[in-house]
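The form predicted alone is given below as one chain in structure tokens.
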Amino acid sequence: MNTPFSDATISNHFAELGSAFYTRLEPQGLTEPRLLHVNAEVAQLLGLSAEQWQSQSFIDMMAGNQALPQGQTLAAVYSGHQFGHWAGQLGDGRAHLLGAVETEQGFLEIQLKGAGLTPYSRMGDGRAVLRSSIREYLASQAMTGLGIPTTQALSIVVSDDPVYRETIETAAVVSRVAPTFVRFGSFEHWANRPQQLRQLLHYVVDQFYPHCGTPGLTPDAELVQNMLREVVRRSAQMVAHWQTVGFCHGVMNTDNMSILGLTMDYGPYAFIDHFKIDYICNTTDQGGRYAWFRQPSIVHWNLARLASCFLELCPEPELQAVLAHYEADYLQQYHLNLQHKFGFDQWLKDDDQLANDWWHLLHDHQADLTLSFRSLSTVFEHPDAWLALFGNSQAAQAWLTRYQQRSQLNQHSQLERVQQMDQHNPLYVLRNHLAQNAIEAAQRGDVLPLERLFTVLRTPHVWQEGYDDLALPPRPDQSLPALSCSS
């Protein structure tokens, strides 16, 4: 057997950058570690057989005991806004990348998170625990799942070396894989370093967005428009997507903002349940900055941070014309999501007040989110089944009786309504009870729960026999509170 990644063409080409954008350093690896899961989509991408991701050589890779093959492991720097306020330096406090691996996709960084101490790591220990690996392990699968841009999740790597938070827990390494881990902090690095500034901008133009212009012929006031234009673009796509499956992220740092708009860094995230417009998912959050409603703002407001850094290289009118297509990129992506999951052919101006009348049938019912989309979909045959959702109010009845009228409206058969329906509206979401049940299994030693949960995000949208239990909303005793940022 080859030794994982043996026969891979590897890149550094972030490590190329030079040292001034991150630390060379080694991994402080697990003690006598063992593979929970792997992701077996995600290793077939990185060209890894069965043989190979099950092989200790493998898990040590994993766990930050051995280096990729031809791999340069750094840690990154970057500085960033955190709930509102400048936090000045930041940085990979504890994240190891490993190195690009060429898939069909391109190359695709590989990232440890959770194996020890970085330069960055500030009054952190550098590690993980198995809860929070586990939640952004299940967090990943969800967003694929779901069709939302996210970065991905290899492997969870677990040792009994113990981890000291509220309580003490035991380690873990989760690796995640994206394109890059590139985001809005680091630009904010290097705001008022034009040297460095374009330096990071010409690297990620030449490898993401080679579209957007060529570095050292483009002049670089025209590559930042062009790159923030598809930034902002990805990123409004992205928080529209969130919104439209009630998904909360928690902690919208501008240093947990990617620069492709991908969803990245999960922490204190949760899908609602009991849908509440001002839902905060993260104890932390004592303002509600970061509350369901507020999520589309926040990123405009992070681009805008986004964009500031480039005002040496572009001037400020030119910023803020691109930065003026948010709203309709916004707006173009959330009424797409809605006319899909309305089951509607098109989307009407009067639909908009339908979808505000919606959230807030919902929120004053406190109605699960996902149930009551998926339901709609049998609503003309099985309205009592929906209604009850509602608790038979006569609010849900009139809201009912409008939506019936406006279905008229549509072109395509009742068939293909409840299709296209079925296709966007999921049946499974990572409820927050669930990926707890599977986080206390797996303390235990067990890794069914996690495997069964980890089964039906795969797909989503199509019924699985055997699991009707994982489309169930949680009892009274199984709601949890907000999650910290710890978590």
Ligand code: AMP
Second form
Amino acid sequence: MNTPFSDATISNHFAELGSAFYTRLEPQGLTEPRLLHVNAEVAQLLGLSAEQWQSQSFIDMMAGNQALPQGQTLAAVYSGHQFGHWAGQLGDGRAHLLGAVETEQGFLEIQLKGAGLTPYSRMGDGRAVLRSSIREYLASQAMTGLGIPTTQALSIVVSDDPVYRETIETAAVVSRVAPTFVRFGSFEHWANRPQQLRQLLHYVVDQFYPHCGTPGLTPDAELVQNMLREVVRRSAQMVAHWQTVGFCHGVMNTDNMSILGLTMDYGPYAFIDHFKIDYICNTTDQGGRYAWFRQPSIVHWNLARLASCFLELCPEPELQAVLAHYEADYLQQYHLNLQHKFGFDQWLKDDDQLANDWWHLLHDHQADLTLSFRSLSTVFEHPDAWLALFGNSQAAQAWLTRYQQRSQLNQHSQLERVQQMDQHNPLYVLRNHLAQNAIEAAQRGDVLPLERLFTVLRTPHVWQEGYDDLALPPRPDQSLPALSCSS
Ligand code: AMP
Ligand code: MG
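Cool, the form predicted alone is there; where's the form predicted together with adenosine monophosphate?
First the chain shown before, then all remaining chains and molecules of the complex.
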């Protein structure tokens, strides 16, 4: 067997940007790391054989104990706005980029999270605990399964190394995979330094948005507008998906916003069970800046911070004109998602009112978001099951009558309607109590609950025999308090 990645084509394109953008370093790694889980699909995408990803060499690489062959390990610098305030320089405080591997989807970077201190660790220890690593790992799988743009996760390795949080926990490293981990904050870092800003712009366009122009030939103002237009579209689509599946990110700081519109940096996120419009999943977020209903406007605000970096390269009215597309981009995806989820063959103007009343109905009854959508496909045959989610209320009955009338306008067959809905209303989402259950079992050395969850999240729209417990909302005794930033 060859060493993992020794046959791969490795690129260090980010490193080629030059040392202003990062610090080369070796991770501290883990003591006697063990493989807790590997995402076989991602491993395969990266060209690894089962023998390779089961090898000690793979574990050592994913723990930060061994470099990627040909890889140049580094921690990147960035800045950002946190909770609405300029936070200055941040950077990869506990992330190490190993290099990029060529795949059928282009070059994919591998980054370790939790492999030790970097020059950007500030007050932190550069570590990630098992709990937060499992949460990131499962969330990456959940979002991938739902078809929501996200960074992916390759593996979790664990160790007995102690990590000091509220209590003493153990260290883990999750390896994650994406074309790039460049964030809005990577640009914000260079906002007043046009030379590096241009360099980063040229790099991102060249590598990830080549249809936006040719750096060096296309005028910079045009590159900025074209790239920003893409980022606006992708970010709007991303958050529209979050809204309709009931995902709360929890820490939508500009340093957690991917320049590719990928969901990234999973911390105290939640898939909402009992729906509340003003649901807040992060206890650190006292004011509810990142509450569910604010997420779309926060993405817009974050995009404005990104746009403002380019004032020296592009006239402000042009930047404003690009940002102005955001609302239409958002609504297009949001309406399309709801059209699919409600089983309509098109979105009509009046459907907005029905949708708004839907969210309020869920809110007023704190109904389970996932099951309320899912059981809508059979509501005409089994109204009782659906109505029970709303305590058989008159308000639910009234909404259902309107929904039924609206559904009669559909041209497609009942079978097509049900198929469409079941493909867009997941049965299994990564509920917090399920993640917690998998975490507690893994802490005891039992990976079966993690494995089971991982399995259903891969195809969350497909019912699977023997997994009904993973489709249920938490019982009152299973409900968990919201998590903090240190999750
Ligand atoms: P977050 O809001 O979790 O994305 O983190 C904000 C910043 O804090 C980033 O620069 C992280 O790299 C850094 N950070 C978070 N946790 C740690 C830690 N345990 N050690 C070092 N840096 C950390
Ligand atoms: Mg972050």
